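In structure tokens, one chain follows: the form predicted on its own.
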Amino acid sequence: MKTILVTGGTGFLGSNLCRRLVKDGDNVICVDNNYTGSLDNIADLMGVSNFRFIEHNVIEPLDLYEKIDQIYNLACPASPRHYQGKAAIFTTKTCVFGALNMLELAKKNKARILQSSTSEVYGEPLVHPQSESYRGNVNPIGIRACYDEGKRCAESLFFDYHREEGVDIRVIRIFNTYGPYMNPEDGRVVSNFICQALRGENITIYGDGNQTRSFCYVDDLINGIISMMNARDGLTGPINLGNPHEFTMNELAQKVLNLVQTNSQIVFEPLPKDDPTQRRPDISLAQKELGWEPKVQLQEGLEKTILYFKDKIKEA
């Protein structure tokens, strides 16, 4: 049995691979201060004999009595609406301080430790689709440098540990994900789109709607990432994870349309600054190293999750 530290871990993805690792027998810490978390995501695992959860801030160190063997180190705010405005310094610490916290803590239990980075290190991308190798096209001053240069930050910390103090580390590049356990409020679009559609209104596009994203199921996604962990040593990445299927925003609202069978009509509002019209993961390395794919198409985890965003909204 390993001994596992989640920070973030009551977020959506957090709560997930909780959920995941506590299930496959390991000891599981989860770490969170709940700023965009939520206890009500974990509440089947408190009381489980191999799950512990620490209110903490990962901007502070955090120091344990126990050996940890693993650490997945998911703690940050990951939505626009969460990141912009006044929690823009907040999400940067969160990003920096936490990686060089929890980093420190993976040195001195000589621990592996994996960075959960993002798609948004690529920005708006000049390449199509994006693999490992392109450097990115980020605004270093938007409203979003907070996230996207916090992240890039944080992938220039965890490889300066690995080569300076050996480090053993992982970092991925998390593409679109989503599924059970999303925020209802988070602002992103799938949640949006559904909690919109399941209220009756209006669903909101950003723009013309023919930008495009690629979604992935959060099943998937934690396969993805546990195999990363558990992969060869050496193996340090960054590797993308997630759906190399394309969809236009257009195309994801008429779905959602079509599942909830609502009476909701599409509107557009002007595009936020920054946003990017165009994201898609060149897979291939995931695929070569980790055997590792999607498997899960659209309709059936939009399925999924408007099973789960139903019961969300009658519990309001």
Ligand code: UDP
The other form holds:
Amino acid sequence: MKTILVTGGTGFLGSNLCRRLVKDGDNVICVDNNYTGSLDNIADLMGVSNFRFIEHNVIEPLDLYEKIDQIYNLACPASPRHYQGKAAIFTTKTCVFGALNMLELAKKNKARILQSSTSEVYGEPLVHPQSESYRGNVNPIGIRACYDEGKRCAESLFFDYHREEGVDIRVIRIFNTYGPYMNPEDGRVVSNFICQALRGENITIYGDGNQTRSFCYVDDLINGIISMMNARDGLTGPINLGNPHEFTMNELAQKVLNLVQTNSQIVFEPLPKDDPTQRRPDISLAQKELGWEPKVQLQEGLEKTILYFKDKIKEA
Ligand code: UDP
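So the form predicted on its own is up there; where is the form predicted in complex with the ligand?
What follows is the entire complex, opening with the chain shown before.
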């Protein structure tokens, strides 16, 4: 039985990961300050014997009495609505100090540590699809920079701790992911479109809707994250994890409208600054090294996510 720390454990990905690790029989310590995460997301895990929640902000160092075998560092606001609001400085701090503090903890425990990096390190990509060797095109002073550059700095810290301190690291770059336990209010496109459709509100497409994203269903992503953590020695990454099927926001809106009975109309709103035009992962490295690729198609994933949000909206 491994003892595993998950930072950002009450967030969307973190809570899905904790649930899976608890089910697999690991001893799971979930750490979060609940800034964007929510205790609701782990309500079913509270009281389970191999699960423990600690309220903590990873900007501060963390000391634990038990020996940790693995750390998944997922803590960070991830939605543009959150990190572009009043939380830009906080987001950079979470990325950078959070990485430093968790790397120190990994060093002390001789634990393996996985960093959840992001497709945002590619910025407005000039290469399509994006492979790990592409160094990106990020605006360092733009409104997305706190997240993009914060995550880039965290990657460099991970590799420096690996080279200078011998820490056993893994870096994954996560592309857009959706599914149950997303926060209905977090402003991301899949949750927005579905919740708007369920509430009969206007579906808000930003810009002309021709920008693209590639959407990965959360269960596929969690399988990829766990495979990477437990893959062969020396496989540091970075490695892309995401679904290579690319859709425009117009196509996504249409798919949601086809699945939800609603009177909602599509409306077009201004495109936020620095919003990437296109994004699709090249996942050949993950296929080769992990034997991993997404299995859930957008249609099936959206159906499951709609069911989740139907209940969530009813509860509210
Ligand atoms: N988007 C949209 N309507 C919304 C929310 C987002 O058209 O209600 C667009 C957004 O401008 C972007 C894409 O959907 O082009 C994905 O946005 P999201 O915030 O989900 O993720 P990210 O931009 O970080 O990939």
